[in-house]
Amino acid sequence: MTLVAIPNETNPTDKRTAMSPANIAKLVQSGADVLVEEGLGVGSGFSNDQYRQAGAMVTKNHEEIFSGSDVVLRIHKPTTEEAELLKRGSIHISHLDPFNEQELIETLNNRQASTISMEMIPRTTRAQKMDALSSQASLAGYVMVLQAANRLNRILPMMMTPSGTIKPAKVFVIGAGVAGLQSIATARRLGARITAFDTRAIVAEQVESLGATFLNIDLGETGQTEDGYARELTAEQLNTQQQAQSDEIAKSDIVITTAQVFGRKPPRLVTLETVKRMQPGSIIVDMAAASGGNVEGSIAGEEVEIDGVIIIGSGNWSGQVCRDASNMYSNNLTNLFTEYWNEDRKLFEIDLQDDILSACVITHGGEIINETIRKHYS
């Protein structure tokens, strides 16, 4: 019987978890044995009785989940320490940013695991349901312009009072990935007033579509890669885009930047420059900060203030709405785990010829078989 075991995450500010009891229930029902780690979802409202009567054994002891499973479950990356526990030929199922992870995707394969990164599951109309960041993206949207409206000195919508009519705020969003078209239409139910830019033309019918104005910027030849990621920039594009939009900055009460480039430092969109011309009490919500930032001046984790403007990069957005977060995450696992698991032989089958696992299995059999990273590497 194959064992699949889901362990507590080791991040302390990230209450989310990998898997709800109804999930560990339906991988219960296809005949696979679970072993979760005691207050698995204790952060997101999941307790260990929820988790038992889903059919679950708990266990106190960490190494055990991963010294003694088949198939590991979880949403970070392992630690080194944890990768040498791993039993020889088990699979591992989490993010693992291969890109900046040589030295664990090494680790990784000298245990002979096989390896599967959610970041790398491809944007195709049958990976939807297991898309992991465009799942967690779209609550980010959500929760990015409410951290930058519960910080505003100001309300979002026009509200007509015997005293005078406000007028609604203004939000600028760059990048209209799912993030962005979420933050779009989040904001605009709050009834701020919207402009969006993304360097893919492609999208501005739908900004539209969610009430906002696409900002005309022309850069030129720019498009989209095969997985729907907007194609890097070069140095002459960006200084074109950060030179056009810093009026429509400047004038925005709220400015939410979502542009990031996969297994790349993002791109600098706002200067400091452009941050200066901003009205003091303005908020910039920069997604990007984490992994090197969209705004010159924020800082990862935390929120700075620079002439009176507000700089939040906070990161863990969806984490923010950890039970939400935890149930959709699960649900993209059990969907990628249905999907390959063999209900006759009861074990999770690797395909290499099959076209999401191709993209997203990095080490199989004791190689690093994903053609990108190995490139990447060499």
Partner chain sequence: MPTVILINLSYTVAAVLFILGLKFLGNPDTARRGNALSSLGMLLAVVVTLLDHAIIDYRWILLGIVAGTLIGAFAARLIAMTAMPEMVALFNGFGGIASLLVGCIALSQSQLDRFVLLTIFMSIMIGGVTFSGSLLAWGKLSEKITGRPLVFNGQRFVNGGLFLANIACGVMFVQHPEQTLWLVLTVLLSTSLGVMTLLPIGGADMPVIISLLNSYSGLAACAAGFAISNNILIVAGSLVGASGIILTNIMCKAMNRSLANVLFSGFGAASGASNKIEGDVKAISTEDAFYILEAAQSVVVIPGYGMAVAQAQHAVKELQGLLEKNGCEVLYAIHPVAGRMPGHMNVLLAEADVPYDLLLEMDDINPRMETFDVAIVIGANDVVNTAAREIESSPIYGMPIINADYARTVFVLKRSMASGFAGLDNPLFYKDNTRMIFGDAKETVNKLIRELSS
Given for the second form:
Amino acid sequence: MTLVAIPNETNPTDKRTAMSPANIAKLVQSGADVLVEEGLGVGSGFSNDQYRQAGAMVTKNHEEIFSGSDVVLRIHKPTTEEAELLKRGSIHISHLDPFNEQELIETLNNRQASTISMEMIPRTTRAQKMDALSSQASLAGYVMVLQAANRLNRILPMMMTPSGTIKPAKVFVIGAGVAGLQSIATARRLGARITAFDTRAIVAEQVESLGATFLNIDLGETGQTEDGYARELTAEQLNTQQQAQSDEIAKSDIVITTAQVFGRKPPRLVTLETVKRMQPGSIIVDMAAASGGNVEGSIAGEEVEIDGVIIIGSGNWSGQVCRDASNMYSNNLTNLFTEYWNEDRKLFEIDLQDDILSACVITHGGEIINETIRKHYS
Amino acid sequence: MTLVAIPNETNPTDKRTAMSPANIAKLVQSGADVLVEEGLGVGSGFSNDQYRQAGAMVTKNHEEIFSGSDVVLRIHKPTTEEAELLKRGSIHISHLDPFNEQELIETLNNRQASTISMEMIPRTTRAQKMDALSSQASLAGYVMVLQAANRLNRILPMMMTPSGTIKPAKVFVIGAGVAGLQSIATARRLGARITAFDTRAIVAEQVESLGATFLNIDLGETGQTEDGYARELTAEQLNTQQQAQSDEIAKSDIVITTAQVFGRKPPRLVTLETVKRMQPGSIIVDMAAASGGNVEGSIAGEEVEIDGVIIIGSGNWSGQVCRDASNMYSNNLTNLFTEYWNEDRKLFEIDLQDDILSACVITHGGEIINETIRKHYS
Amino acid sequence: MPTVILINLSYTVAAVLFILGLKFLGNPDTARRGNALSSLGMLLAVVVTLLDHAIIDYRWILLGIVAGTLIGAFAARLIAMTAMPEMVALFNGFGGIASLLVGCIALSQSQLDRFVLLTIFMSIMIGGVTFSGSLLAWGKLSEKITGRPLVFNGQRFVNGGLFLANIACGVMFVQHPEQTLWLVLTVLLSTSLGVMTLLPIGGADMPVIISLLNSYSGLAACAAGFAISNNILIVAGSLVGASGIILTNIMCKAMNRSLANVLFSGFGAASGASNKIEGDVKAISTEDAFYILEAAQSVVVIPGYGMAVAQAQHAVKELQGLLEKNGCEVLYAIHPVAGRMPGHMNVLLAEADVPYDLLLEMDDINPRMETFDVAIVIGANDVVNTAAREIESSPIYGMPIINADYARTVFVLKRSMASGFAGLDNPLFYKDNTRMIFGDAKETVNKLIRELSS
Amino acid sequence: MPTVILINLSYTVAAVLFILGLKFLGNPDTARRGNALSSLGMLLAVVVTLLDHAIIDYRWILLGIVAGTLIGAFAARLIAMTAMPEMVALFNGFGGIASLLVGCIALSQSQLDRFVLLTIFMSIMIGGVTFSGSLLAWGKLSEKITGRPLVFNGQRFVNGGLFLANIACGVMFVQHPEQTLWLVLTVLLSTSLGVMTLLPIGGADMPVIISLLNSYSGLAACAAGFAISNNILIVAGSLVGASGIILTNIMCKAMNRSLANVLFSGFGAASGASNKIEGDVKAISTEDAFYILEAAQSVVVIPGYGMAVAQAQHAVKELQGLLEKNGCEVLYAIHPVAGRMPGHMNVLLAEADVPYDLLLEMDDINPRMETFDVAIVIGANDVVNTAAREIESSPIYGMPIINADYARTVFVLKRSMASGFAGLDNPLFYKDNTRMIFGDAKETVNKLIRELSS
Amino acid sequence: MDMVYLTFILILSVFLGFELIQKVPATLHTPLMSGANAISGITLVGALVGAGGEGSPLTIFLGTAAVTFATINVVGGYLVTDRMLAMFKKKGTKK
Amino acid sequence: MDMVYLTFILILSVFLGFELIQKVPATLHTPLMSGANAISGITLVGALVGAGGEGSPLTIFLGTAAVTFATINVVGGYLVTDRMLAMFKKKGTKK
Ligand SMILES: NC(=O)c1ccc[n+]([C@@H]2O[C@H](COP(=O)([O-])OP(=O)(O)OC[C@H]3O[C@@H](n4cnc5c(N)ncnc54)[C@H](OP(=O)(O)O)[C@@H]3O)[C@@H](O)[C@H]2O)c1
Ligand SMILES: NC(=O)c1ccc[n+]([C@@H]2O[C@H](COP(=O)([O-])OP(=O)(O)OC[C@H]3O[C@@H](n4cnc5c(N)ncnc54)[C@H](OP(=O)(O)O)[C@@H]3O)[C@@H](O)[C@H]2O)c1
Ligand SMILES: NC(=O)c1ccc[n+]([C@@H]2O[C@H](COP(=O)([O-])OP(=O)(O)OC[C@H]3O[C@@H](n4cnc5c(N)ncnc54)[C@H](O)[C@@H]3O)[C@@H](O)[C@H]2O)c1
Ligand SMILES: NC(=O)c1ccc[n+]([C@@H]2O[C@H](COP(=O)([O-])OP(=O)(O)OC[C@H]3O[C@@H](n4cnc5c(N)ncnc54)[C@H](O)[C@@H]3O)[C@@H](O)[C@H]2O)c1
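If the structure you just shared is the form predicted on its own, then what does the corresponding form predicted together with the partner chain look like?
Then the entire complex follows, led off by the chain already shown.
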């Protein structure tokens, strides 16, 4: 008998929900007992009744969720207090930000909890259905374009009208990972002209497959890791990139930056100087604002205006489309859960031989068993 | 010698500008003297210097614009004070809302001003280049969709992803005039499924030509005026329409209403009851909110939430993309001006035989010469 | 004008009518008119032949014609719509035996030089093969005989031997036309040859075989024409002979087979699919692919990242339209991870204006994959990689895929044998029912469009 | 084997080579091989003919062949690339006179029945027309004579008279072959006929005429073949005769003219466009439109609301691609008020993925409209209504339009003669260079695509 | 010489046969086959002389048989083809 | 009877000629015309017997003239065609 519990998120600005009623029903069907906190999903339009109908018990007690259950599913990392409430040996699945949260991880480890970090799900074809980074980044790509378009004092598509011809807006996307590609696709749907850059040369083809132009900058050796992540650039390379992009940025109506380097602070790609070269009224969206920012001057969670250029750094992008975001995240969790759920024994089995689990399980049996993280800490 | 002057708009929420520097240059080239108020165009990103370079004089004196010039060009109707400043016999071209502003019109008439109302430009093929209603409505159509999409907790396009399939959002557009059609086109660009309704059966073809579905409602006799405007519905017809749309609205994620009846208050199309049938989180955009509203409960200039449904009634839609809106309006004005500008005599000539002028000139030579308006007043 | 000139000029006209008839038969709009024209030609040819001075007694002719007309007309009228192919086979057999008989009759001519004897032999032999072969085909089709291919060891040797013996017989016949033995032997051997060659061919392949036998019966008539120096027999016979071969070829292509394969494979007799990545990669030209698509009733398109790279979405939409116009159902199967970002395929297909209703999720399409005549995999690889189902050691083992390989025929459109994102070999490419169409996907699809729309 | 059989069997082979040669010549990939094959056929035919027992003296033959080879080879080698058409005309003339001469020679045969005489007459007459006509064509093309059409009153009567006289002459000739007068008259009349028919035809139409004369020279050879009972002459001659006619027809269509129009119009002689809405509406089939598009170097597409109604944007994009592949430049001219909302055309063309760079504004395209071979107006009406330029009383007089009518040829794709949004008649539809292609725009464009891609 | 002419005719007909049938839609395969089959009944023309000539009784008997068979082929062939095509016609026009 | 055969041959050739030339790309119009023109020089075969036969001097003279003209047509025609086609070839392969 395994009790799976889902607490409310404690971050008030995030309306997403870790589990949708539809997925709760799946868990219940596969033999798990499910407990949810009252009000879970209100932000995304799911009512307590829907959860009850799906077969979950509903509690008002936030602590009970942690102390009484075998598996906790959620979006954000727990607070230290929450972590300390955890039942010994229970399983905790959520984002954990393990590279920056050594203390939290150690607390969890001390509780003998088995923790799975959603960020660490590998980027393999088989794991994609559990990959929350991808699902949320994809929505983020869409949202960033919509926000930018909504703030821009121009329209994106071309229009040849009796009142003059409006040229299509120019959009420049830096970083063509999952979010960047979706931004390109969305902006193109709206009829903009798009240029994109990424240090991984291999994505040039992907960018072009979406009808955008790839900006060629010769940075010398760059490449990508085995997992498909970008390598960090040298200072010199970064400088070259900043220079080479500057003209393109100055010409653009909208700039969207999505550059990340796995396990590192995001690179600083757009300098203040370059921002000032843009037309007043132009928009920059800094996806990475919350974790340090690709753009000089961006502030996490806020909109800044510099010389008439608006830098949007709201963060929690996918939260804007919380209903779809919740559904997707909840699907990811459910896919992960059912993949390793043993229906006969009614147990979530952590098999460290499995190539997905070996990558995303951080602590297990009182040890930080994840190689990457252990190396990072030492 | 004719002095053309452009004052700043007095409405602080509208960042648009009646004249862009590029168009000022055209007026100057055709032999007019141009005077602009300082700060004109700042909202849309045009600087005083740009106006100077285009050949305009710049003044800080708001009154001088009215009292000293032969032609005044602007967007909004003047205040009564401004109207009283006008030089006798001068020409004033702007929106005037003549159906509702009898007092203002009479004031203007008393000043012996010749006034042209931009709303009254006829909907003929030849006049389209001066048709500001069209140009602004078209932008409004785009903006309404963007605002709605930005507020919706879902994404518009379909996405089949490893984290589940997201169904395309449903959009329902009521009124398929210029704004409605542009809304349809924009929503479709974003990948939504669209249904639309209009009382003028002839637009069904136009709706379908944009890839949307036309909702067929049998209202009996409806039709359109000679100018292509819709006729007002009888109370009974309106009721039928409300009922028939209700199901469609309940199913929709976004409803956009753009229905107008020329010279009348816009029809009330969506009742509170229907609003309450919608899913929480759905969005309604009421284009007509400012002039009375198509939707029960909408408030001009504001966002209202009713049972989780958000009704956007911001108004001044095209103002959100003020730069393009200014350019287009400015082109409309310039096209109108140069059409009737006599380069030899350097005079703006009002020829009441001309079919465009005869429709849009309201007062001239101390008389309200516009038939429609005169009938409306009496 | 001498009668013989009149007759022959009429033959010219009849020949023209046959030519036009055949031409018109190849186009749906004019086919019926074509058939009428060619029957007119036949009537003309028969009627003027009756003027021949060599004919002195019309009674037997009348008897034959009346009997034949009655039988033919009743058979044609009464036969069920579904039984038409076997009826054609039977008619064809009658044509064959008629040629055989005409060949025999020609033996009573005055001057019999070698050449004439050779043509007589040929008309008898081809006529005999056509006759017995057609009867067997009729039997198999109407299920009077089992439709299953009958294969035995050394079959090819036996048939080869029969054929050689037949030829030998022919040589003797030409040398010694006076010895009836060779004539009789020729008749026997050729009829057996017809039966033996058809034994290993399954019922499903019979239409192709009938078309081939039809071509033969044309050749038999042509040979008979040489034997009695008759133009119209030669023209009509060789027209049918040549067009029959072409038609046979077209039909083979529509089944994605070669004629040799049809004749010798004993298709359906043995089969045992292997699950290993072994086997041959079978490439196919767009022209051949066209014949298969053209005959397909239902097609599922499975797009992948390669469609995006090639920007083939518009062409694919166009192809869909043409297939639909051809009476074919077209659906799209979208794998969740296809492409390089979530919803990649949706973006592209929406751009090309493919209706949402036609896009099916993996779970909806897989159960009915067997019902599709053709699955067109356009630049997808990992998402149809059967290693996920078949090879336990594969890194993607267990991942749900779109089961393209369950469709009757699979076309895979890609540029090379290169692997996809996951870097894995794909056993699908080696399956029996898979055909690779190499090249840029957009170009390939455009070529298919061109074939389909001309 | 008797020589005559050998010769004739070789002729069969030669005929096959000619047939294959012609077939291959019609396809760019095989054209050169086709030419080689057909020359091989010619060599074979000539060589085996030399075996003919009737030939007793080879000296003159050698003389003729050597002289002819030298002249022909030098001419072919030395001629400038640009002068090739006139060279072909000249060669063709030589072929014509050769047939004429062979006809004359055939007169010395022993048995001259009516039929043979008739064919002799025909080979002389057709040969004569071909000869003189080709020479005149050569003159016009090489500008030895003025290329301008020479038209005079009663021209058709004179030519008709000449033709009848020629026929009459032929009748006399067949009746009285012994009177040389008729022979001489035939030669004179036929050569004059050749000259007179060509006089009213302009230099620009000469390629079509050469193709026609080429067909004639085939017929002349064929007639000569009858005269001397020679198979290969008949086969080769009639092959050329028939394929020449087809080719002529194709070429006429490519010029958007009928053969009759080419022969009798005196094109370019008189012209004087009228500005009234008067004149004929000229509808044209997509097939004929194809020939014009196929030859076009630059095309401008002018879309309007009808393109939206028909949802033809994807098809239009496809057409653009095919035209571009054919080496043609394609641009789009967007009128600001086209469609039913501002930017309507942009929405549609963006959906079809037409690059922004190809969309030109009215003011940018109008100055270069004259340089376009074809303007395709797709469902537009008001925006190309020349009444705005020409008819002062029109409500849209003075409105700037896209001057589609300034392009060389204008295709207007719409369903009927119905007016557009403004409800006005459109003089464009009645212009000399306008062709209406009636029907739903999408279907029409799809038909054009089909033509272009096959 | 006759044989030469006949060979010529044969060759030309064969080529013509090849050229005539190019791309045929799948639905027409069977009717086309059947129509061609009817034409191959032309052998009837050859049989006529046998059946009505001044040959031996055997020849006449064989000839009559040949006439009968060939007639079945011709008459039946054309009629069946026509029936098939008529069916298509209906399908087409219904729409 | 000869005439009958010849007519047959004529008819078949004409049909074949029609069928052979279907859609020809515009660029091939001139070479095709020129190639066909060379074939029409087949009249050379007819002229040979005249020039080398046992006829009167006039016949021989006419025959020789005919041979000369026809040879020009044949040789020149094939060579010119080949030159044209060679040109296309180069254009094509350059790309
Ligand atoms: N959906 C996502 O969010 C996402 C994100 C990142 C990665 N992925 C991964 O990407 C893969 C997607 O699978 P897939 O089947 O769509 O693609 P795939 O397995 O990468 O295969 C694409 C195939 O397309 C062919 N191709 C490329 N260009 C072509 C062209 N111009 N014409 C014809 N063929 C062309 C390539 O073969 P040739 O080179 O032989 O032509 C290649 O094998 C999965 O492994 C998935 O995990 C997905
Ligand atoms: N752009 C705007 O904002 C706007 C807004 C409102 C009104 N307008 C007005 O609309 C007009 C636009 O001019 P336009 O040239 O684009 O359109 P138009 O003048 O209205 O002409 C459209 C033509 O398309 C043809 N058509 C319709 N359906 C078709 C189909 N399925 N296939 C082929 N042809 C089809 C119609 O002829 P058949 O019926 O014979 O086929 C019609 O003549 C102007 O008068 C403009 O003032 C424009
Ligand atoms: N196999 C799968 O199913 C699957 C699923 C999702 C993602 N992926 C792959 O994972 C990889 C990472 O995707 P992601 O979106 O999570 O990446 P990410 O969020 O780590 O980084 C975003 C993008 O920024 C780029 N970037 C880093 N430094 C940059 C710089 N200085 N300038 C410009 N761009 C810079 C990276 O190359 C990357 O494309 C991609 O290769 C993606 O295809 C695979
Ligand atoms: N000739 C030109 O160049 C030109 C230019 C612009 C517009 N027009 C025409 O002018 C006309 C009006 O356009 P507009 O956008 O300014 O119209 P509008 O703003 O007056 O009205 C918007 C739409 O609401 C519709 N409507 C009215 N009552 C309704 C109801 N009860 N339910 C649903 N819909 C209702 C109207 O039919 C109209 O389509 C259109 O026919 C348009 O094509 C012509």
